[in-house]
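The chain below stands alone and is given in structure tokens; this is the form predicted alone.
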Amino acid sequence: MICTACSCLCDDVFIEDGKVLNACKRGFEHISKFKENRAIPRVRGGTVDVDKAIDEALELLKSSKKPAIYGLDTSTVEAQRLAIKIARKLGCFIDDNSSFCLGDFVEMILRKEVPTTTLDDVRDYAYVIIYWGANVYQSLPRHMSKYTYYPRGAKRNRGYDEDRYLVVVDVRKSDIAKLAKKNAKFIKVERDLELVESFIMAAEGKAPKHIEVVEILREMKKSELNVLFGGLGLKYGLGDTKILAEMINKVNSYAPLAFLPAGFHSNMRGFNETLFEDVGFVNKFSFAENRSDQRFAFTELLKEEAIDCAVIVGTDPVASLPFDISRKLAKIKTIVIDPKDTVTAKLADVVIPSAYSGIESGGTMVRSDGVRVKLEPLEKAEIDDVYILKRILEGL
């Protein structure tokens, strides 16, 4: 099966006797007990069936002035589509985690402003690896494994310790940063437009304030693809993707480099993908306005008290944003849609329970470096996103 507990979206997962093999402790925990602390149908605190709470939702659509989308970045992309169909019908916003994410990162590579590649790429062809303000120890567990530092690859044939070169940049030494070791480099840094700047100026001949990507340029020559993987700790630090993009043009001018996003939900970048087909942005959008803008990422409508409804699908906006934004949904009507029973889901207006994508529900999904996937769901349930997302854009 596929795991869609995170983007590697894992293909070699299986059930056997019962048990979960070849998953990481996150993928274990995701499908061993998807049937745990499962949402049931509400509105208003009260138990209703499925029916009655879309009906619900549907009037609550109905009766709201400036409604807004948000999340479904673990629904499948026909899921998706339905959701911007609805927003589309509604004049409304539509948003989902990437907005203060990596959403960023995947627009510069869907605007073809950086080169990229793929995973199995990477596996079988990369030789200077970097994790740049990524964690993938915690936030992708077998990415390493899988994918970058570890396999033996077509061509990566001789172990991690000979065919592969690592580098690590992070504010503190991060797990995967410890085995930054053999042939191998951890790069510490206080400000990351410092070292952004370096690797310009190095690319250039010019002597930079880090004197460590001298050696890190050199090594990159002597492979046809390295490939740099951008986090959340890049991101936040630099702010700004464009002198990201200079960088990694600048630096492609002497040695080959690709860029890939480390690290989001399981769809995050089928989201992405899906909205930019249709609308050419890949998030916080308005179709009232029919554009993208800050203004319309799902936190700065909340903060702002922008919106009086909110449909949040496969998301947890009151245990995940900060307190003093997410208590503004408290103000609003909110409608969940969602499998698990989350913090969210106790406070909402109308809870409609969904399935698990790749469990119980089947689609297609987009792994973080654009590959596309097709889900083979363990069991089927007839009530899952595009069930009810469908029978709300028919009700409108």
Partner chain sequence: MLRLTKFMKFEAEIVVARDSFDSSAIYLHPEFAKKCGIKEGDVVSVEAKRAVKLKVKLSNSAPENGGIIPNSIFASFLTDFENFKRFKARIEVTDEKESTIEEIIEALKSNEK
Given for the second form:
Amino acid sequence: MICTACSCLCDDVFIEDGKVLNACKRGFEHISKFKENRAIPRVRGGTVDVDKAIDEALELLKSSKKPAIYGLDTSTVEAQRLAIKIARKLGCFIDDNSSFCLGDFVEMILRKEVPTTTLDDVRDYAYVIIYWGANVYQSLPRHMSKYTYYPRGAKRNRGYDEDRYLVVVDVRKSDIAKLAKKNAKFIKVERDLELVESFIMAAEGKAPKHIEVVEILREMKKSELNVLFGGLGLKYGLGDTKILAEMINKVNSYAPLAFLPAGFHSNMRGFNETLFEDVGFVNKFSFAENRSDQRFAFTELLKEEAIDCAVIVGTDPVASLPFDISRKLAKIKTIVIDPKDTVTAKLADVVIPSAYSGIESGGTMVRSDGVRVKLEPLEKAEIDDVYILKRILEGL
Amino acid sequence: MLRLTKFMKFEAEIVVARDSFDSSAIYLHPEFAKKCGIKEGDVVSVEAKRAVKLKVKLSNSAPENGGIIPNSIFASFLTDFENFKRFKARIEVTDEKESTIEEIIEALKSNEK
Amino acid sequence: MPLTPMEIYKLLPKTNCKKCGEQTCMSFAFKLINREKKLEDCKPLFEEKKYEIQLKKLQEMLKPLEKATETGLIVNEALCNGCGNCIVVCPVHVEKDPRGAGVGKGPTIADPIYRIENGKLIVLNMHACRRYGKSRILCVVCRENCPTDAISFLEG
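In place of the form predicted alone, the structure of the form predicted in complex with its partner chain is requested.
Everything in the complex follows now, all chains and molecules, and the chain you saw is the first one.
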């Protein structure tokens, strides 16, 4: 089966004699505990049947003046397309977690502002592998063993200590920083911008503040493919991606460097790509104004009290957003579509239980590098995101 | 046993990590915990914008002068949007029980509508 | 913490009495770690009262040996995240399973040394480990690439 616990979408996971094989701890929890803590159809706290919950959701949406659709990062591309259709029909806002996660990085790639690659090519050809602000040991546990540093690849068959050069950049000595030993570097940064500027300066042949960058560039020169994985730490450390794109392109004038995002939920990149194909933006989009804007990010909409109703699909904003934002969310009408009884569901006006994509429901997801993966679910639930969203689309 | 550290508050640097850690705990750096006289299994009150009570675990990957709180409703409860990933908090050992998700939902609802 | 022969030697009688069949107490210490000898083989340690405290310490010190495999390996499951670094770097896996573990996938051979089961590292076939048997090599590649020190060996 395909593991949908994170954006690695590992394809070698299977179940044998009741044991989950090859999945990491995160994957195992995802696959083995999907039957626990399930959502039940509810309307304002009272249990109802699914039809009633969908009807009630339709009522809320019809009476809403300024609705928003949010989440969808663990839903399939097929479900994401339906949600976009609903947003278009309602002329409303649509956004996902990527607006405060790595959406900017994906947008940079989809707009072809920086060179990119696939994880398969990284495994086969990449020499210098930079992790910047991403402790993948926790967020994407098998990233290094399955795709980047450790596997032997077509042109990288002598093992990590000879055929790879690892660079870890972080504010702390993270788990993966401990792996940067031989033929490797750990750079502890306080200000990410300083290191970005150092790369630019070194590529221009000037002496940078972070002198180790010179050696890293020299190593890059040895290979036709090197890769930079940007994580949340880099995104938050920099704030603006413009300077990062400038850095990557400057480095490319000296030695090849491809860029990939490292982090996020199973199909966050899928959301970015699906929306981008349709409207030319990756997230925080308003169908009323037909444009994307920082003000249309779900968190901003809540902060500014710009919406009166939200459809929340497969995400738990109350658990992950700052409390002041959650407080605003508690004030508006909320419809939660989720397999899990999340904290947000506990507060919602309407809860429509769905199925776990990849376990109980099939479809397509997009790996963090843009490769499309067809899911191989264990079961086939009747009611999943696609079913629910289709009913809502038809009911409007 | 009376513990001196019980009445002392320590300034700690907190990193919020999207980790597969136990979400209702704070992971202190062993050195920092030692300095503050906090032991694994203690319950500490962590006070930033608001305060939550969390069980203490130890982790070497925590910042040397503080700890990690996994990205969860407890981390959210403490933060505002400007200090979403990293913030300073005051930590002290408490005899009270750990905070529950229900308590935080109640806090949310109390301001509802 | 890896256990060293030196630490054990310090607590032995250090008389080189040869009652255990070894020439020196130091070589007895080596054999203890390799589990080729048992602590009980050191007769004076048990017979003479003056070694009582040392004996207790030694018994405590050698406890992890019971948990370890014949290759001296101890896996701390609580620390393991199932990342699979150990599986992919293992030179034996690379050689025997070049299209599976060698390229980053879960092992595709029937008897890998390691496998991830239910999100945790499981030792399936330590006989294939380079540390096993008479002509062993003290390979530590898996341990070196575990970010949380979930893997340890009794010796180095």
